[in-house]
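Single chain ahead, by itself, as structure tokens, in the form predicted alone.
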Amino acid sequence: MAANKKLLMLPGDGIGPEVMHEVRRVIDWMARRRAVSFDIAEDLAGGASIEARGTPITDGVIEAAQKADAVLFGSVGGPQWDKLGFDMRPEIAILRLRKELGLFANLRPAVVFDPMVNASTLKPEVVRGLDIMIVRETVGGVYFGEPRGIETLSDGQQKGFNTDVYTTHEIERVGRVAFELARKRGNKLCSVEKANVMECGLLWRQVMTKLGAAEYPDVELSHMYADNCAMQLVRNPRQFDVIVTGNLFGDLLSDLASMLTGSLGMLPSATLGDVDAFGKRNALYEPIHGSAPDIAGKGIANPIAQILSFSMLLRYSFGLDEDADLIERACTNVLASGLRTADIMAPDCAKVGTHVMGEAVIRELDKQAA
């Protein structure tokens, strides 16, 4: 790969740059043993960017990531910041970005690697195998529908209110994601809304409905109600192969598939914008963890989850497919030798921070090279 792909990486705040510095050394090892190598620039956001610069991310970090061929995001936020006003919060960042590059679609996988099976809440039959991909639009719906604010009524009562709102295109360019992810895996989509009390969820069905007749008829199309699908999720996780939904159901379910699997620290992501007329596709990955403030600094942060958001970028925006294989296998046999971080330590296994679980993944890309 000649080096000129760009790739702009934001730590962010807490553990960010701690779980970042272990993707460096994976980048690192793919340029010594893989002569696949990167333009990269790294620059700040969130609280780190408040700090620094007044704002949680500027135009020119913006327009960075918009030249980018990839963005690798950390994870921002913190106590510190907690009492700044709505649009100062460290958060800004990536609803920004993921607005102004028009990130549409969040990938969200939730996958049990057979080391891990015990860590999940739910019983080894339950998850063992499980393998879901949850994809969830991200710059429409209630987050971001108009009108929406706070507002003093006369009787001097506040009343909060935000919008649910979605187009026709804008369900089809993620229903197209989603359907194309489908036929990649076991051909199965399920489509997630409240079509029995939301006038937005009767469009949202309506629209897949017609989608799926029209152009992806090969794929078995379901429907359920989110609050079906959430019970679903934890009685019999494995009927789902991908699940496409809206932003608000699509936060909240993704979040739950996740602790299907034992750890937020485990799970990476990814949000995909349109392919343009020139083959460019924007796309930002990072890991569904937070910052974690209260470890940050202390080296005993996961780092897998940084490190499989990386092997996404490479499948996803990339289409090195052996290579993001290559990672996801090193970092499942490290597991399997019973190395753990504390977030995910079990009986009988070795206790290691940040830096050594980098450095086995390391080790292992070796092995799996030679």
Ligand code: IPM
Given for the second form:
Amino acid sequence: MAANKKLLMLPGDGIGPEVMHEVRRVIDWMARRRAVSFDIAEDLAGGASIEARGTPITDGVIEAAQKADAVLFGSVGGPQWDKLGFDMRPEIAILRLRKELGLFANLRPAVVFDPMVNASTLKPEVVRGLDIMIVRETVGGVYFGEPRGIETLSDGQQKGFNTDVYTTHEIERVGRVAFELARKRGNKLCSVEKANVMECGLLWRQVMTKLGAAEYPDVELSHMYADNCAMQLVRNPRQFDVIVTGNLFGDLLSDLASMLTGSLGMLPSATLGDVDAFGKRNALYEPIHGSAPDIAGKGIANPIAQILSFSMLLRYSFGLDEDADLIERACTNVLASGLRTADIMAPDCAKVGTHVMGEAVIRELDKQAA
Ligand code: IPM
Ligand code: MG
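Please show me the structure of the same protein in the form predicted together with the ligand, now that we have looked at it in the form predicted alone.
Below is the entire complex, every chain and molecule, led by the chain shown above.
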């Protein structure tokens, strides 16, 4: 296969570069053994970019991301940049990428791998076999709504304010992504908002109901208030198949759901844009975990979420399902063999660092392909 697939890697800060290093080895393996190759460019984002270039992400990097077929993102942030002004924070890198690439649908799977069923803080019988997908809207809602700001009032007090806002079009396009996904999975979609207190949520519910009836009558659609959804995710998470929700509720609920699986270090995500006139779809893949500055540079971070983000990239951007399956199977088998990084360490398992874990995935890939 020709190397015409353009991949931009943005390792970012903290453990980002360490775990990305292990992905590089998986990419090399794919080129060697499966003839799947990429034109790879690597660049700076987040704190690393602030240090080198004085801004969380340059226009040049945004442009490169727009031109790439897919972006593989690590993680950004760290305590040394916490005091910077709002527009200068490392997090601006990911927010700008989402906004300027039109990446409106963030897919966050929460899957309990069988060998990991005891890692959850919930009882094994509650989470065994869990496989849910949260679809979070990521370019609208209260994250970007106007007006926003901090103002000083005439009496000297200050007022901080943000606006939650969704249009019919914004709800429909993320709704369609969620309905399509549900069709390929368990055919159940739960739409989440606060229609009981927010107009924005009420419109969300009306638009989703109409969309379901008009275009997806075969998918079982339900609605839930966001607070109840948080409760239900802990009470009986397996009742869900696909969940679709706005930016802020999606941020909270996806963190909650990921913890049902016992480790943030295991979970990838994909953020997708619309398909353009040339059939190209902007897409960014990143682990759900953050930059974990407390363990950065120690060689103990779990590389699996970053590796699985690459497998999502193969699946969603290039339709390489077989190769994605291969990587996912390799990761599951490595866990079944009892290897664990510190974050998922369990009794009777062997504790290993980032590099040994990456090495084990490569060896398992060799076995699978033999
Ligand atoms: C996430 C993160 C981001 C968000 C931050 C880093 C801006 O929490 O991807 O969930 O709030 O969206
Ligand atoms: Mg978050």
